[in-house]
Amino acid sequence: MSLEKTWRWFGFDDEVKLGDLKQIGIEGVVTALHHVPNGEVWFVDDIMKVRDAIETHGMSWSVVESLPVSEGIKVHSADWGRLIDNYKQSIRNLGSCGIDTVCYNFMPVIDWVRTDLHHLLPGGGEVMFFNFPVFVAFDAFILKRPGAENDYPSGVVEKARLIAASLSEAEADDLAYNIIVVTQGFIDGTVDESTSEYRKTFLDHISAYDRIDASRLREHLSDFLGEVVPVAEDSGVKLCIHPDDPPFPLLGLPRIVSTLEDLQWICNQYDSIYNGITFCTGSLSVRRDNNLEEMVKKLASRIHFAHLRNNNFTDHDNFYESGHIDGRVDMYSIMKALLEEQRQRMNSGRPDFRMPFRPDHGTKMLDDFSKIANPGYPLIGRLKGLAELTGMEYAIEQQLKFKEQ
């Protein structure tokens, strides 16, 4: 038995079709329905019709990534009750369709971040970079946030100042453009390219979690997990929360999914299966604190979803993306634990066993320089990744089979 191969495609749109995925030997879809604003409800006709156009492919949709948890869930905005019905009602109607994974996170405002979409690495390709000096410059000079020289070292500061200094209009404008919008548009982000003030807007959104610290925020994640999971159980759904990305504060807003003890606390607050987590060693390994190889092995019965990638640092929390299997995570613990933990869901009996996982992000190569994709998920470079994974994954499967003879 393998984990499964899954694959996140963005929807008909998408320039990989779903009939490339099949070639390339994927079996389940990581999905969502782009189309639908955050906090309303996905109804059965539109999610049969993206389940049926898989199918017909000869996969499966096997995850949806994600059901977004609108902001106002979030900060207990005044339609919290509403936000949450819906939220709950999606959940119902994705288990009536046989859907039954969905990740989701909690990440105040801001998705994932980086400060350059085009870092050239020395044999040519192109991946993301994360540079916390030039982020800083980001937000205390360009975009001005309140009180932001106060949230980060002094040390950081003058030299994101200094940076700041050295940036052109342009250049600040475009830095801002795409922490703001380009990498949070196409993931169903607070804001997007139909938003003509996005630093205005966005400081709005942030200007919510002004009473919110991270106690607070944690707390409303609770009531989340306690008003949804029992309908998730009900409709046989699993849900899988992703960590923080990067894991650790940054726009002064609180970050509670980026350690051992934050996803610990997290799976206690509703002692179900059906409450879950997604393992995203790229998320997690940038946190120098953090020990990945722990994490999955105290964290493995609820590991519904895995988000496979690896990274490196430069230095201070500056880090690069560096592929697949080269970088400081041990992706072959990693896999091991993953494929040991499958295996104990067999003998169990546990019926969740076939564990998808996807090749996260990846390297911009060769063909993918002609084509058009989003951020971090080009075609050459994700298939090279899964590549690697699968190869790695095939050998750890002989051991264990030898060690069980």
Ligand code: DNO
Contents of the next structure:
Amino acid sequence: MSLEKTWRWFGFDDEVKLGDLKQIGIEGVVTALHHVPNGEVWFVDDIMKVRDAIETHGMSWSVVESLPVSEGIKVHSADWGRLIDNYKQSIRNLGSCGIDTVCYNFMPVIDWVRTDLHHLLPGGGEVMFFNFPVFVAFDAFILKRPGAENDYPSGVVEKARLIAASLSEAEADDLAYNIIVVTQGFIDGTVDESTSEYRKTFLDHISAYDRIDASRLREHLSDFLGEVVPVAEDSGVKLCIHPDDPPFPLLGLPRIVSTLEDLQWICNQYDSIYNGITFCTGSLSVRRDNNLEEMVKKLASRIHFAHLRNNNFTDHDNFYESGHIDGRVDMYSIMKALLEEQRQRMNSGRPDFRMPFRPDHGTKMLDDFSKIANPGYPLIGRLKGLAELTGMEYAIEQQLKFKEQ
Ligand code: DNO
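After the form predicted on its own, can we look at the form predicted in complex with ligand DNO?
Zooming out: every chain and molecule, the one shown earlier first.
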């Protein structure tokens, strides 16, 4: 038994078609109903349409990524009850269609953040880069969020001031647009392409957190889990929270899914395998005090989905996506731990040993430059990652069998 090879597919408009996925050896598809606005119910008919299309191509809808948790749930707005009811109904509907794994996140306002979507590697490929002072330049001097300068170390703010001064108006606009819109629109974020006053909308969302610190946000997450996990259990749907990317506070907003302690706290809020984790190596590894080998082992029984990719630091808090095997994550140890967990589940009679993983993000290369893809999701770069990870997996499986003889 191997891990399940999955692929993030953005629906019928994706340039990569379901038939292509079957051709490259994909077993399970990771997708969402991207046309349904955040907070609304996912209806059975819509779910079935996507599920049936995937199954017609000989694959399964392996994981929902993501069933978005709307801002109203995170900030506990007046329509919290309606939003929670809708979320529960979507889970029931997914369960009734046989879809049993749902990835979600609890990042306030903004999901993943990068400052450069076209960082050139020496060989000519392109990857994504996060530069901390550039991000602060965006926050404090381009977005001009009130009080932003107090949320970062003064040395970084000074660097940011110089960076902001060196950018032309067009470059500053590009930076803001990439951070607020381009990386968020396609994953059903809070601000999408149709929002003309995107900076103001974004600032309004941020100000909804004025009185919400990390402990308050934890209470809101706990309330959310208390409501939805019982429904997930009844519906046979495993929820798996995605970590913060990057795993530290930005924009003065709390981030509470960043460390081993955070993830253990989440697991303890509702003790059920239906309250699980998406183990994203790329997100968790850009925090130097996260020891991923320890995390994967300690959290193993709750991991239901893995995002595998790697990073390298250029200096303190600046990092770029370095591919899948190369980089600071010891991918061998992570893959081995996931395979061991899968085996352990099988041996103990747990039915949920499927363990899907996807090659997360990828280097834009070769023919990727002539195709349209969402940032981070080029075909060839991801395919290379899948091939590397699969080869590594094969070698580890051989080794594990050998050890057992
Ligand atoms: C970015 C993704 C994230 C992820 C969500 C899961 O490429 O890894 O947007 O899908 O955080 O809820």
